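One chain comes next, on its own, written out as structure tokens in the form predicted on its own.
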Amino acid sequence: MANTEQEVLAGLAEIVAEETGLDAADVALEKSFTDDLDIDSLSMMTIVTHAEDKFGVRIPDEEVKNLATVGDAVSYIKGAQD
């Protein structure tokens, strides 16, 4: 069953939170991953695998760097997910 966008934000936000203990209130759509969350590639790369588990969807590497912002994750998974 695919997930509402709030659901996939607050999922996505949980697992950012986990692996750099940010706030997960500190996860917003508009959030740059790199510049405002300050997440390196070795982090992201753990928060794609947890985010692919946790949603049931595939992100191929090629994918993972367009993937500049929390919108931009949130919007390629519920695309996966439809």
Contents of the next structure:
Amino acid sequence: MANTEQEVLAGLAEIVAEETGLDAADVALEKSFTDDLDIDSLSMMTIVTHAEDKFGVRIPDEEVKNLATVGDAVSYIKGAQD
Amino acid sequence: MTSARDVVVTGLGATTPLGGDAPSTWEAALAGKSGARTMDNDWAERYEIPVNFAATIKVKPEEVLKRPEIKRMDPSAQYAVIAAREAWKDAGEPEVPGERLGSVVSSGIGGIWTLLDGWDTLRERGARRLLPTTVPMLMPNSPTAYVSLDLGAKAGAHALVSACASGAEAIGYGVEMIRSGRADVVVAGGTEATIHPMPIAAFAASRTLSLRNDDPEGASRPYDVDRDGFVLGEGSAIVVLESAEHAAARGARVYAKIGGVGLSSDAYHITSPDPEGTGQVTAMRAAMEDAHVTTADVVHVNAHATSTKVGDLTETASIRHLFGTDADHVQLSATKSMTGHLLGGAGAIETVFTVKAVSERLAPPTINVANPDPELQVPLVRDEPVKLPGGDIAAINNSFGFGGHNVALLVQNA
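Next, give the form predicted in complex with the partner chain, keeping in mind that what was shown is the form predicted on its own.
Entire complex below, previous chain first.
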């Protein structure tokens, strides 16, 4: 079942918050995973694994490097669901 | 008396079935409390495991660590990080360059929860669902690695594996790191988190666990005639080791000195101790020689004593053989009667107890000894703590492991 952009953002923010300890409210669309949220590649792959499970999508490894910001990830997940 | 390269203990930390830190664990031990309890799960019923109790950790890591730390570390590493942070704080957070700080934290078994959860995930949901953190969580060096990351220890992070002797061997190795000049401060100890149905069933299969389901608190009874095996425990204990010179320079509080390390291996049988006790005697003798003390100086032994007939009696026969009549003034404590058997954490928590016993001059009790085994050959501290003499004293912590590993650590007053 497809989610709205807001739902995807909220769900992803929850996953990021669990993994990093950041406040979910800080996980905004324009934030960069590496520069703003300080997420390393191991954490990023963990987040991707949880996101695939939560949203029922597949995010191939070669796509992950293109997901620079939270907004990029939300768009990709939304697109993969539609 | 201490000299410059002597190794002293300046910090203690623990999270065990008796308490969430070292002071509460020690207090509970002096009070003769048991950490064993009936487990709040259906494993015994569901998997037909003959044991439904264990000495589970008193304070859950979820109450202490941040959520991301819980997700990133196997419970074995969580316990170690909790104990290491306490020990570090207790030592007064020594200022030491990372290159002069070491970490030696052992586990007997490793990240078995992560390993088995990963296998379940793979079988039930496929490879895509396995978390990328699986390998760094299950590897047995994960606890020492996380402790080194937490404290910035760069002189080396090690994890020596010798089953139930692992925690003591780790502390022995930490002593050697300081003596050899590789480090000034070493955070050392052991950890274990194996209260999972598979290892419980596997230990039950080896016929080494107590089956006293109707009386968990009375199940671990080393030296009692009615003992029927050990009680599986979990948790971690960590000590901060420091060169006497370094400790003195910063005016640190010193609990005790680790004056001797004795090691040997039986090469006799994969699980049974050599009935002659030759390896145990060798380890204890080596620890005493290393510390330049004799059996006349040793007033207390924290026994390995897991509550199995052959293991308990081999050890006291070894002590009697080595000590002769000097064994008459040894106060023997079997603290697994209270903590259960922490496997890789056992040698570490028992070192903490031995250090406290020497510094407070108080040998902890052995509980549940209703009828002492007539073959017990050394005076046993029962029910109530026993005062140790003043002046210069020495104590030994014995730790033995499946595989024939023998470790004796000799503790002296500072």
